[in-house]
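In the form predicted on its own, a lone chain appears below as structure tokens.
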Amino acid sequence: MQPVRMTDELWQHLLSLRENWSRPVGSSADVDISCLTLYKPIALRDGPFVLAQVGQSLDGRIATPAGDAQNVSGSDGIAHLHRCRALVDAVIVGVGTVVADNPSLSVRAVRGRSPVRVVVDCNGRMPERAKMLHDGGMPALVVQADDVPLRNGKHEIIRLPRRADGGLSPRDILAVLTERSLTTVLVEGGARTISRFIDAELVDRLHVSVSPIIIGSGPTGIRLPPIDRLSEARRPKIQVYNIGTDILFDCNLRIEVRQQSGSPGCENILVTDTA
């Protein structure tokens, strides 16, 4: 496990990479390499890059059954999330997150520029009083199905064809963002939106920030189609970081670690949970 110690000098260096300055701010010889390993892939502009971020409890919950998600992540987990926002062009959330939490999706815990806010709102549920529509911050783009009646509002609406399953294609969403030069993207929530992007094989890195609390029940942060055997489970290459109040799993979804096969006589056994 690698400890992460962010300094003003290192953060300024990462911001200079994010802005593609002709002369990036240098870093001293004793710079914390773990910070560069964690954040540099996001800051660099080598091509399209999609990061998904989940903040959860020890037992994998992102909120209580009543929907209270306040302070699931510790202060350092929140700072990490805001660093990720500051290093990307756009942040994506589903409309359910807007309805439940009314987020601003801006950068406040660290220095840096806020990203363009993108809301996946397939059925036209975007609240007209949503904070992000009236805070004077970066633009808010609302992505809707093209069969939803248009409403006048203080935001740009992007219309896409509805898929056979009733939703919108994550690939189509990224394509329209690329047309607007928004190529480095953070998919922040909720669980359905993150899961759709992961299931479509569009996420380069997944950050799972685990806070030392046990909620006991409530929604989980990732919900993919079910599998029967653990041999079918995804096994990304992972780096683990101690970011202070939280432990961060940096999952490279482009590199999968092959499961070591057992002995020739080993069998896959399905066990029914009878607890």
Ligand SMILES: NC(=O)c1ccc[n+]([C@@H]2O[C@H](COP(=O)([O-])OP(=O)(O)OC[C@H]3O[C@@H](n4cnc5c(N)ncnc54)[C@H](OP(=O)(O)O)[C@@H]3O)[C@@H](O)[C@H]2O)c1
Given for the second form:
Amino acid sequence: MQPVRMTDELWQHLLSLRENWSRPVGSSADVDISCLTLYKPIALRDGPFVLAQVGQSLDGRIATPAGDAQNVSGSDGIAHLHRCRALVDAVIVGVGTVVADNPSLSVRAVRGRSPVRVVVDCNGRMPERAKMLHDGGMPALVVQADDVPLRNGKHEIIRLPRRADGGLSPRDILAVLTERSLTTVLVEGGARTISRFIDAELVDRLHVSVSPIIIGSGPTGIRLPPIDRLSEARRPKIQVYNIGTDILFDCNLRIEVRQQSGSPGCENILVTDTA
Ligand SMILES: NC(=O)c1ccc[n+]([C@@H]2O[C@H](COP(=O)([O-])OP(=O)(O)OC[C@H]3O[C@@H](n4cnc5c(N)ncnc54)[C@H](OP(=O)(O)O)[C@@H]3O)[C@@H](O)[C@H]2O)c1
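Can you return the structure of this protein in the form predicted in complex with the named molecule rather than the form predicted on its own?
Once more the chain from above appears, this time first in line as the rest of the complex follows.
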């Protein structure tokens, strides 16, 4: 497990990469490589990149049954989330998160610019009073199915065809964001939204930030179609980081590591690399 020690200098370097220039960092002995390996793939923005992030408890919960998710992550987990927001072009949440948390999705815990806010609101239930529609911050885009009656509002509404399963295609959502030059995106929650992006094989990196609390009941961060056998489980290549209050699993979903039961030592074997 690698410790992550962010310094002002490293953060300035990462922000400069995000803006397509490179502010040099000090001599190699001073540079915390783990910081760079964690954040550089996001900051470089050299093509479409989808990061999903889950902040969960030891028992895998992202909120209480009543929907309280405010302090699931510790202070360093929150700083990490805000760093990710500062490095991407857009942050995506489902309307369930807006209804439950009324988030602003801005960058506050670190220095950096806030991303464009995108809410997936298939059936048009975005609350008119949602904070992000009135806080004067970055634009808020609301993505709806094209059969939902239009309501007047100040925010931009993007209309997409409803798919056979009754929902919106995550691929269509990314395509309309790409048309707006929003190519590096953070899918921040909740479970239903993240799971749809993972199920559609669109997530490059999944960050699971585990905080040392036990909630005991409540929703889990990822819900995919059921499998029968553990051999069918996804085994992404992971790097584990100690970020302070929380432990972060940085999962590369483009590299699958399959465990072959019955093979000597059950060693991990890389079987795909589409990165
Ligand atoms: N700890 C964390 O990291 C974290 C982060 C974010 C949220 N949360 C918590 O997660 C909970 C909310 O999660 P959730 O899973 O219930 O809701 P959610 O994912 O925020 O929103 C789900 C809703 O968004 C719409 N939606 C999203 N993707 C869609 C798609 N591809 N097609 C059609 N509709 C789509 C649907 O709305 P309709 O139902 O209207 O069709 C769906 O029911 C809250 O308690 C929140 O506090 C925790």
